[in-house]
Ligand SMILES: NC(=O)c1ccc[n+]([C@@H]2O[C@H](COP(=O)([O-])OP(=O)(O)OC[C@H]3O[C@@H](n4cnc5c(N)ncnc54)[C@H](O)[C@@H]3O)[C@@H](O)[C@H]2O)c1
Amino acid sequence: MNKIHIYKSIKQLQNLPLEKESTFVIIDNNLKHLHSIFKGFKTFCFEFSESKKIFSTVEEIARQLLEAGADRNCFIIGIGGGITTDITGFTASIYKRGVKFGFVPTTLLSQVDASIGGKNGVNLNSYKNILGVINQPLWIAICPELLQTLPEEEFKAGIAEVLKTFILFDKDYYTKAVEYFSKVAQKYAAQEGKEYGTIAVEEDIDTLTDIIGKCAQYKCGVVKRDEFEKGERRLLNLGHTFAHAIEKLKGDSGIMHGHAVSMGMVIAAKIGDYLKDGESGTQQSSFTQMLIDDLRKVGLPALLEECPITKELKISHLADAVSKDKKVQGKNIHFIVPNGIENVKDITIELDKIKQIANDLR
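Form predicted alone: give me this chain's structure on its own.
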């Protein structure tokens, strides 16, 4: 099970209990400024991007580990965003039939969601995470100070997962997060020169740390109760069914995962309204409107037409890609419907029904 360590200062990461001789560091090559923290460790830099989240990257990492003498008692650390931790965890899980590993997530998305839960995998033919395992890291070291260098869109991508978590579990923290990230968005818009992440950290690192820690706590709790996604853990897929469809169709255009999740949550809410409204599809609930308004406040796209990459897409265009989702079972799919904060349901719905609703919603 994940053990979460939260450090306010980057320097505190040097206190991680590691044996230099047997520890191998896999790091995103955009994070060379962090090399000094892990000075003396055997370090490998790779390009980690969605296009590189494929099995050949796993093979290359394993080959370099083998050449460097990594044995079955080695420990592997993945430092970077969600793609880095996904690939590192998957590689560690299959290298020499599995070695121990830990993560230092460096994006908001990975600190609150992607690195937590033991899901490690790669894509196949642009379908998300089709090859993978569920295997827990020994620990995850979360440090909000690492977010200071994050540019605007990368930081905002993590906000979508924060709001998703609190929609599931915590009305008060949902309000707190919307207020905090709205304030950050306003300050960023009013100035020039500072990175988005720097403004977010400087605004109030204690509040930011509290929000991140609460997200991690909720996800860890769900994973502990339902590690292999037989029930409650499916709720964490809120917004992801249509998000993955968006990424399938627009991944080559650089769509951020969090932006896709943001729009995916609104589509899920609209489908929930459709099902509640006697399938006439005419009534938009107050919750759906609130969600749209709040996503806009924090700077995320709520509707497909609000994102330059997806503005030509219609909900109906996404229905075929949904049929390849991992949650499909035969002719049905587990679909997460939000009817309000702390009021989210896991329903089983026919794929043909999803397509019909998608066509009606357009």
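For comparison with the form predicted alone, provide the form predicted together with the ligand.
Single chain only below; no partners, no other molecules.
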């Protein structure tokens, strides 16, 4: 299982124990400014985007590694967001039947989620992550200072996953994260011109590092206990069933995954209320209301009508897309229901029931 290094400043990345001769660095084009940190290493830059997350990119990287003399004992580092780490991890896993690799995730989403857990892969046509492996990196180096250049919406997409993890596991850190990112949202609104990432990092790097480190450790712990998603790891899908349905319906309009997860968590909380409420479905719990308020405070859309891309959608429109989810088994689906913080359940529910509730909630 992998080791997580937490480095508060970018300079500390130079402390990674690496052999210059045998280390090959794969880096996202948008992070060229990190070249100076990895001076002297064989470095390959790629434009990584969802449309480039395909097998031909894996072949291209492998070709360049081969030409540069990477042998079976080489070490590969992926530096970038989840797209970079997914592709790099997959390439390293099959290059010469598998070589060792490590990650330097550079988006909030990849620092707390995508780089951790060993799922590596690429898309096939419009199907996401169809070709892939589960294979753990040797280490993951998390450096919150890297996030200072991250665009606002990318940052917020990561906040949704941070809050999701703390809803599952940690009331105190949930409160801490909501406070931190609400303050950042307020400062960003007040200081026009200053980049969101800079404000988020400068607000209090120690607290930010603590929040990210804690969140990464929770994901790592779940993966250690349930690497192949037979039980506990399924909890990490909180908010994701309806998020995937939103993405399916609105993917082409550029809805961000984290924003879809934000709205998906609220829908899951509403479904939890419905199931608790003797199925009259009218009572909104104080937890659901708090979740809606907190997501708004940190600048995430809580309800479909609050996001320009989804404002025409109703929960009932999403029900059909839910039935095509990967997690469907026959007539049932595993659904993650949050009834409160640290009070989240993995239930098996009939698809027809989910559809009926979605129709009632509209």
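The structure presented is a predicted model; accordingly, all values stated were derived computationally and were not measured. Positions refer to the first chain, counted from 1. For clarity, a rigid core is taken as the largest C-alpha set superposing within 1.5 Å between two forms.
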property	result
Large Cα move at D294 between the two forms, threshold 2 Å, rigid core	no
Core-aligned C-alpha movement of N30 between the two forms reaching 2 Å	no
Core superposition between the two forms, C-alpha change of G251 at least 2 Å	yes
